Amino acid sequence: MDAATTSRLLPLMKLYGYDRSCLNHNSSMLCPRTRHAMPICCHSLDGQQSLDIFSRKGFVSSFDSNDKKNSIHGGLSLHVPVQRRNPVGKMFCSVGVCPYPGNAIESPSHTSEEKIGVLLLNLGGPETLHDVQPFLFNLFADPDIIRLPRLFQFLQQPLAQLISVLRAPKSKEGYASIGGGSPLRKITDEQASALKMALEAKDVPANVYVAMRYWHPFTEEAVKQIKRDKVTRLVVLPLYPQYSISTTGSSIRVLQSIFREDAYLSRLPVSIIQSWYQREGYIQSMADLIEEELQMFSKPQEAMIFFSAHGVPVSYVEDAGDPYKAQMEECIHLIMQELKARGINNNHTLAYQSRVGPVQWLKPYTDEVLVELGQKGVKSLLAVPVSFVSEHIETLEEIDMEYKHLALESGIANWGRVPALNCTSSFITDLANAVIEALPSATAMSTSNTSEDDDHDPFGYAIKLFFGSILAFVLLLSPKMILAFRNHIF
């Protein structure tokens, strides 16, 4: 780290329990917590200092837009800094930041003086029933939900609609069972609303931004605000505790695109919590919420405790290297590794849910474990949606409803579910240190454009429009969709 970039963030380091001994030749800080090294980089990689993508410990991207041979998707280079965590699973500093290549500038203010601000990630919902076809639009329209072969990407949009148009019928029946539309906005907002208050009480004032990814407040919109209130210094807390391309992943390459094309965006210092299902707050007050849900039942002990994470599709994993299947597999253990330490050794499992279209995700698949519990003599089972930071279609609706019904039609007598985390307060004050532990780390994201090999190639994009015109023909006249469409439009 150079000279300039260490006087820049001396006066942060300072605010956050950090001192100049915290720097040192191999870019490694001291946690103000623990005051253990935690190593940001490990091996060079063309001038940077990285880990591979295949690390455990954590996963984060960078913005190094020309790094394409290093990439899942939209340029996301696969390189992590080291998280350390002690043998029982306590991070010492489980910050998954993701500080961005090249040297840190000056902040635009071109002050002393910082303005911090937090972005918070998240999905979106409709809320309300017409807005569901146009959420279930930009949901499918995403490359990063549907990841087309390069021929076909120019249908993306169109298959987007077929997609949202046969779907809107039963995704409205199941939001207006939840009372017609979407808690996930509100919940989000109270939570931005703790985080704030969670960090004004440790001295760090900021400004929390929520930007959903498929319905308002859009990305796009959190991100104008952002530069009207002249931000300096960003972290970007995404709330998914493990990392997906389908997720994480998705809206990174968004501010990705905003933040390059922008001349005010591309020098503001940022930091990204890629990850966060490893620490140490996020561990405790899971478990906590276990330990107080597994007491409803009349004997605890026997209750199987069944953890239903959101699914993907096997290809991500196995075809682009998402990590989300390993972290959701130590995350559940470093969960049981805490209640167990509590005395609670209750069995579990843990099973996929929301798998939609033909293709395999990831098992074993929650709807079908249930029945399989309930066929071996399960008695009494505690639901635990545990990728899940916030109620809403997914836990109100398909667990609360849909697997309940089929839990008790398959024999478990006695059901229960933790809630989700929401606005607790143990959770909201461990993301306000995450935050924290992230910003000195933040720099400026690189303004290089990245173009596909065949861009400008018109040979391959006659290919692309003359196969591609095939298959929209077939789409087309297939019966399914012309009766789709006909009762959409009359």
Ligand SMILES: C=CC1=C(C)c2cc3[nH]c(cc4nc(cc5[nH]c(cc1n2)c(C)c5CCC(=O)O)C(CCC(=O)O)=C4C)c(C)c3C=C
Given for the second form:
Amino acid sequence: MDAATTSRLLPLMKLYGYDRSCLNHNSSMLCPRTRHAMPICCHSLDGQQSLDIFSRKGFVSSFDSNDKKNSIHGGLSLHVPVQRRNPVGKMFCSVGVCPYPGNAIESPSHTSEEKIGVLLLNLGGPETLHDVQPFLFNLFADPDIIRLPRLFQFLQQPLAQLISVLRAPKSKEGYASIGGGSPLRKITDEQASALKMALEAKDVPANVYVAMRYWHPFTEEAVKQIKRDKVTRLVVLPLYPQYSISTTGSSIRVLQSIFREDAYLSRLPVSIIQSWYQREGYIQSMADLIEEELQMFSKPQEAMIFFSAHGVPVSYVEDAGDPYKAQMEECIHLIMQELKARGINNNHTLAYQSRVGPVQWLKPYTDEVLVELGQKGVKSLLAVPVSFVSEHIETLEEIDMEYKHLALESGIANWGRVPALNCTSSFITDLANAVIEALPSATAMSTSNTSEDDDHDPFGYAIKLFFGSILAFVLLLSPKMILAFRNHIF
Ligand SMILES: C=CC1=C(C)c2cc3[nH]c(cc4nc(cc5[nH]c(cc1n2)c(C)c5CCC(=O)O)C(CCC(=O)O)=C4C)c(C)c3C=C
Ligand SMILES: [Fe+2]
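Condition change, the form predicted alone to the form predicted together with the ligand:
Expanding to the full complex; the earlier chain stays at the top.
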């Protein structure tokens, strides 16, 4: 590569974490993260210079340099295809990075006044016991959490009110036992600060925002701040390693609806990282924690590694095509593969926890498997929370208290639990890398804002309301529902 091309490309490379010291010799470059040599290929097409950098696994990124505009295009940092079809044929950007869904329009030229924003998506949690019922209302009012048939959707809010009131006493007990509120906001804020610092250390200054789905700071609050700061390029990073309709899907749906309504936001280049459970940095960080925690047992090789993931109703996977279960299984496979490579060959199992309501959830259920393992004579067990990266009520109360108690009662003598990743530095560094890799693929959303026809058809709506009410009565009075309420299943 000649000196002129190098100097033209350097500012672009710098933005993505590469600097002059990364240039090894004419045809290869050092990865700023691993310091492995990566072949580079420089070519010229229609007068435009372009630089492709290859990792050991294949194509990493591509930078184009144009004398006049100095713009970047393409540059997908992917080792896998962007779009993958799930088994029922719905499109999910299930692995890696994808530009904002919808009718993409060309992203504006990249300039030196670029203001990068990173938006962390999370669930949110009640900060006081007083917040519990309204938090539960927000959760159950989400059509991605209680998926009603279209005809019944007008019942969403009254149903959310009913279930949140019924569920609140049990939830309050749980939150009271972990100090009177969820630690989620504090931990997510700490992760945001750590990520900002990790990005700065890689020469990619960025503002990091937090958007919670069901409690403060709500998505709207974060988006307001993004607008105030005049961010010019945004990476959306859900703090869920695996994609589920009920978590990442729900948060992105809200984000999309806010962005569609706003002229500035709908033109903002955005890149959404849909899931990242397969990233090497995440897998290694999880393996590090497991390896470390196994050492706490007197006979580490005898401990069963027990992955406990938050469940979702079976219908999400089987009817709606949620890739959550498949991604979870692949994630466990990758963690176990990494442990095997380190000479750790413990038995392992995966079960699902935290089911709510009178429907079938993903099986096997954590509580049932713990009892079975105790009966089978398993004496040492290491619980690994795997669907979430911060401590929260389901690690601190459900696993550390309820499941531990159940396991000991069932004959498991030695109990351990892997901590959540929280601000583990190797994990935060990997998130920073994920953000940097996602930057070039940011694409603006179209400004089109088409509402569903039904919303403008009062006659159709009245008919649905009438028949919906009759069906709702039948449903609410069905023996299954009555039983659920009586047994305090919610
Ligand atoms: C990957 C993680 C999660 C999935 C999938 C998920 C699905 C899901 N959750 C509920 C119902 C509840 N979840 C609650 C709390 C909660 N859920 C997650 C994560 C996932 N949920 C977290 C991290 C938290 C805890 C937040 C905190 O405050 O610490 C609650 C409230 C707590 C309780 O009462 O148990 C409910 C209810 C459903 C119905 C669902 C899928 C459809
Ligand atoms: Fe949940």
